[in-house]
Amino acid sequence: MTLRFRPELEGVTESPLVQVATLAERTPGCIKLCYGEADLPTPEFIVRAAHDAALAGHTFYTHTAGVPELREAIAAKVHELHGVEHRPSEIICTVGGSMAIYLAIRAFVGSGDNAVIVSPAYAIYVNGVVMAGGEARQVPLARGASGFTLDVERIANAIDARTRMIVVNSPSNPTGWMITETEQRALAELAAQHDLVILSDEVYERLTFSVETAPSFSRVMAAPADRDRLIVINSFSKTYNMTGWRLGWAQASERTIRVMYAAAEFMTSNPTAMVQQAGIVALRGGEDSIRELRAHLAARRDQVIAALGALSRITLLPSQGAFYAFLGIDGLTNSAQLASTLVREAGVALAPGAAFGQSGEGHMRLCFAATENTLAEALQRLGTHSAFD
């Protein structure tokens, strides 16, 4: 037979990051910056949470969008952090955050229609805008000599009558960019004037350098007027180690919330039973954990700028949040090719700029949640190649 694959399928390409990510694999000794999560484990306390709510009976299945109790803990967080009420009923737990911003892309955008992306950003958000059939049109941060920072009016001029839906992702990650409260209220603004959503990406919103939460969207649209234009997406993978757990969440409106379980409940149907309980746990007695983690990243972070700060190649903006360094290197037009390179040569696995769109090019993306003594190595191997040095 002719295999007739749906277009908004097809049009989904391998990302530039899992190719060298597969080559890393087959690398003996090659040191993984790569990926996008720490290699420090899952805190002992939560591991042992799932394992009791295992043994207790939390084997079967839950409701859709999360058992009730989790829903609570995370707006008893929500509100802690953010000072902002959300009702149970207006938070849907998920199996990852990726999840949730598909289902929330998908609630919204279709053929015919078109996002605006604020960029470079992780590919799920224009990959989840192609497989629901609509067009991603990404708006690139501006870059000045003290950091990136929102260009709003490109954004504006991006907007059409078939746009639906504005997504940014702050902390960002590939960039370390954090948006202001300025930036948000300005977002806001195009979105009550143009009748949009605002897709919030806050995943790493607990690991900053100079503030201990990132600003959220949540408290800026607050109002009751403002909730029906607003997903705020979260998740447990960065905060709490918790990657291959698989356990994320969206705040909304209630009747957003509901469109996306009921949805949700063809696609994945609810979170894992015990790792909504272990996620209970982790939100309720995590605190000290995070201060622990945040510390180990900032460290981290200094490590990096001190050893390639100075290279006179490259162009290194010290990252306001998440856990990421994002390296401009003079001349490069090929980061794909150089992130095969560097594997090759060096030992060492960075992200190409451009599995970030077309404004991450001449950049490679460093992850420094790793051990000291793990960035170490990396980053003496890469100070000493040609294409750092």
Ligand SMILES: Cc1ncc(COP(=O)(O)O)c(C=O)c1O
The other form holds:
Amino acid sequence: MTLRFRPELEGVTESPLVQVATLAERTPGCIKLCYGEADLPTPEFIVRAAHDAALAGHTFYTHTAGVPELREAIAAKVHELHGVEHRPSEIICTVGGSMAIYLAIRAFVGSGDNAVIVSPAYAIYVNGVVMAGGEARQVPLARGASGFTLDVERIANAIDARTRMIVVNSPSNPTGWMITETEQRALAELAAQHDLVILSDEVYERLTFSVETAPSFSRVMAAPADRDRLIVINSFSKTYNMTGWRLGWAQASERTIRVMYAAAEFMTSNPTAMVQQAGIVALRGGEDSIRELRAHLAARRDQVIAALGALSRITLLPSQGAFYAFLGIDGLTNSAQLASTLVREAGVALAPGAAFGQSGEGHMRLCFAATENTLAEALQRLGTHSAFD
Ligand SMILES: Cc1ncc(COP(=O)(O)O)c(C=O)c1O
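Any chance you could show the form predicted in complex with the ligand after that form predicted alone?
What follows is the whole complex; the chain from before opens it.
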């Protein structure tokens, strides 16, 4: 029979990252710094909370948007960090931040619409827009001597009558760029001017180096008139080393959340019941472990700078948040090919910059959320490879 797949799904291309990861899995001794997660286990008190919750009977369906106690704990944390109040009805808990991103895009973008995506960026946004039947318009960050900055004019020029959303991720995967409040205000103004929604992915907000918490759009857009224009995405994955648990959330106006959870009801329904209970415990008692993680990541970031920062072929802008070094490599035009070469010749897997859009080409992303010895060995291998020195 002829299988007539929907073009929206056929348009989702396999990431070059998957190819590198597959090759790395098949290569004995290869150090994998290509994934977007730490190699640290989930803190024990969180694991115990899930275990206890399962034994205590948290094994049934819950409200699609998550149990009220979890939504209240999220609201309390957002208030503690950013001074902004949310009602539980303005929060939906989801199967990872990924599901929240998809629901948010699906709620606003469809056939004939477009979304402007600040890039280089995690491929989920482009593919979410494509799966929703829309057009993804990637707009690169500007690059100065001291780091990346938002090019507001370029973003304004990408907007037209069918633009429904601006997507921005800060601290950024893959660049480590962190948006300033001034830049947030400029985007909020653009959104108001063109009647758009901002999708702000803040999953790395706690993993920062010069401040305790990254600036959140929820603060800059706290006024009632702005609230309808904002969806903030967050997750337990990175903050608490909980990638495999699949728990995230979105904050938005009540009417946006209502549309998102109507859709979630018939896709995943609620996130896993005992994982929600573990999430409550993580939010209430996780500050010490976050502080430790932040200190660990800061030391690993310095380790990368010390090893690769002075190499003549490498441009390394200091990361302000998240756990990636986005290495510019002199003369590099095919990052996917270099990623395979490095697996075979150096025994290190890095993510090719092209996996984050055209503006990422010429770069390799190194995830430095690894233990000190693993990272030291990988950096030693890379530093002596001809692509790097
Ligand atoms: C920027 C960004 N957003 C969202 C996610 C999704 O996280 P999760 O679905 O595990 O919450 C990731 C994961 O790598 C990410 O890097």
